[in-house]
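What follows is a single chain, given as structure tokens, in the form predicted alone.
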Amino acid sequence: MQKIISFPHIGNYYVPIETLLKLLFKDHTVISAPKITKRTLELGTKYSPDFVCVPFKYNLGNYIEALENGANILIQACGGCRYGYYAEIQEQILKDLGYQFEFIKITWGKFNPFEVYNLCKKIGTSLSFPKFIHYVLLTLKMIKVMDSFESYIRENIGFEMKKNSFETIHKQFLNELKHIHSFRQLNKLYIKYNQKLKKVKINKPNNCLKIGIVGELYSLMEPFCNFFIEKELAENNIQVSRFITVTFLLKKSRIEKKILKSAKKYLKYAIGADGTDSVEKGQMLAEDGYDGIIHIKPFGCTPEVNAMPMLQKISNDYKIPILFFSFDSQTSETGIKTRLEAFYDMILMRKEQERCKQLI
């Protein structure tokens, strides 16, 4: 039987992941799950426990749609909080639904290249271990380039002179990224599109409104999950900053003590998953003079619930407004946009009042 490999979505990271899998398994078919839609969430919600967090539901919906498209090998990278246990539960749910497949689980907290290589050999890679490591390192570099590319767009797209300039370049970049097979190609691609980005004309005032977004990684990185909140902010001429990316998460274990030390005014101990990062980045945004902070989490996310009192204290200490969003399958898009508009109006009013005080 032909092996058809698939995996769940999270933002645009499906591009380097799919590229890696195609390089590793040249004799098999690799498909990314269909693009997330309302149906994806409906399917995931229908077969998930009621109070499980929404990333679980999106992932489950991704798997069901991938299986419907013929996938018979599913890959899950798990770890962190309760997410570390989700793979087993998702596998059991899918098997109870009657699907026939193989489920491959990779725990990032205990990532061992030899174990992962053996898993790949089990699936059917013909690559040597050195070649396997080469392609993994290439993928990590692709992710770093993509994160850097998207960070620049995120902070400037709200000020482009010609609408959709950044979006057009972004789509072209992702399409070409799918065909990268070497570091040389990747470096050429980075130079080419970095030049294109810098040529986009923007009208960005020095004192523009700046909002930083912190919170749980999936809710931050998957735009469908947060109702494309970054795009909504950019359309109101706001600089949007987000520091939780896969690049950050990959280096997090090396700087965890530094992160906790930086947030020592508000945290004595790490509070798990992305909670510590939310507090540390929230403090950083306040100290850097941002006009507001938005905290995003799935409903019931314990580490982020633990972070909220500290974020509120940061808001009080630095006099910086903070808006909390909690997402689940029942979350109303209209409600989110209404609160977002009110928050935008409030920080705009505060900015204007500060400007008037300086003129007096």
Second form
Amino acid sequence: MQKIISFPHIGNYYVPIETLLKLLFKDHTVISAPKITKRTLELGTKYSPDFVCVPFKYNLGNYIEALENGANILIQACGGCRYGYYAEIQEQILKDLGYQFEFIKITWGKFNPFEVYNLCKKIGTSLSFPKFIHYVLLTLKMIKVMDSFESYIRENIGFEMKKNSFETIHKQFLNELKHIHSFRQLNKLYIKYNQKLKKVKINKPNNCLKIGIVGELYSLMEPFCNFFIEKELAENNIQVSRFITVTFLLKKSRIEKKILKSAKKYLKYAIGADGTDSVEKGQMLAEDGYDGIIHIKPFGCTPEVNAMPMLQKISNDYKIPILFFSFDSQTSETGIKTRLEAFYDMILMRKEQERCKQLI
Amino acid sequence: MQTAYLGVDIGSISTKGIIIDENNKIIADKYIWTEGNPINAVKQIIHDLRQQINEKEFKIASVGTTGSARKLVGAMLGADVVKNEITAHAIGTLSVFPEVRTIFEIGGQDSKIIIIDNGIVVDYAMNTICAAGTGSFLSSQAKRLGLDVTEFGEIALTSQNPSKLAARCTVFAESDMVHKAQIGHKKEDIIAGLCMAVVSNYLNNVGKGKMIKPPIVFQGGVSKNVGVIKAFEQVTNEKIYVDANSHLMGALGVAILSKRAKKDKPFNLNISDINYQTIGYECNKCPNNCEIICFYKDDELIDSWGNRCANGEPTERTLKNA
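Since the one above is the form predicted alone, can you give the form predicted together with the partner chain too?
All chains and molecules follow, beginning with the one already shown.
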């Protein structure tokens, strides 16, 4: 039987993941799940437990749509919160729905390269171990390049002189990224697009409004899940910064102690998953003179609920406003827009008052 | 001829219209139920406001809209300013109470808290997914008890011994209330308990973690309820200021904002004969199925929203096909 491998979406990371899987499994087909639409969420919600966090619902919807397109091998990774149990439950739900497939779970314990290699061998890679490592490293580099590219866009797209110029480059970039097979090509691509980015004319004042976004990783990185909050902010000429990216998550395990140490004013112990990062980054944003912080999480996300009192305290200590959002499958878009608009009005008025004070 | 400014606040339950003069003085105001039809409500309110003023004397120079239907009505009236409720309420209240530090606002479906420092908004919060502890909760409970919601406050004040009701969630409060009634708690005690439940729900949810500093102003539809005002005073130990026009603050705020953003294109109050119409349809051009709303003024497409990509851009033609 021909193997068709698929995986769920998160932001634009499907590009490097798809490329990696294609390099690893040359004899098999790799399809990324169809792009997330309302239907994905509806399907996911229909078959998920009601109170599960919303990333679960998106993932499940992705799987169902991938299975409909013929996928028979699904991949899921596992993380440090409820996410750790996603794979088991999703497999059971999909099996109960009558789908025939193989479910590959990459758990934290198996994150050492040999075991992952063995797993890939079981699926059917013909690569040697050194070659396998080579491709994994290439993908990591790709992710790094993509993250730095997107973070530049995020901070500047609100100030472009010609509308859509960044978006066009972004699309081209992702399209070309799909065909990268070596470090040399990647370097060339990086240099080329870096120049393109710097050429885009922007009109960015020195003291523009700056908002930092912190919170749970899925709702941060999947724009569909947060109602394209970054785009919405950028349209109001705001510089948007976010530090939670896959690049950050990959190096996180090495700097965990450092993160806790720099947040020691507010935290003594780690509070699970990304909660610690939210507090640390929140404090950092406040110290860096940002005008506001937006904290987003799926409804019922325990680590982020843990982080909220500390963020509230940061808000009081540094006099920086924080807006909290909880996303679920039934969130109303108008409600979010109203709150964002008010937030934007508020930080604008605060900034103007500060300016007046400085003049006096 | 004097210049005047129109502000309209279209909430989920009620619609408020106001006309102010150059000195922010209210020269006409009206409060009616939205009844799920914002377009009609606005037509009616403008018609009513028109009769309150002498049109030869005043000229409406600019229009502002706020509230949950602000976009729709903004397009309808060709508003100069379309502002969210939070900013509008803050501006409106500041024009009446310049010293205010905290604004409690409880409306039909929303509740919010606005913290003000030195005359500007520095923090705010709004109820999130749940509408517990808002006006619609009180009015549905009033119906259950066979009372009119406007009598609620007065009855609550007569209570000597308010019942304790679970305040965390509307559903729990409601079942608690039913139980208390069945075991013989007096009606006025239950009503006073409900007012208290609304207040503690508000302070625990919306007001959580906020620095509540006096002077405190309370507004929105629920501020007309003296029982809730008393409960707020008991819990916060502060005097709660309620303006006689506390239900009009949003409209007042947006009228002031429209005055500031004055574009000076005269506004015609005579809109009752114009036919406004919305047509909603699902795009069906991709699996996103955006729900697109087109807004027509006498068969002319004046605005549309809900579309997310270039595929679904509504045109005159889409109407005929839809």
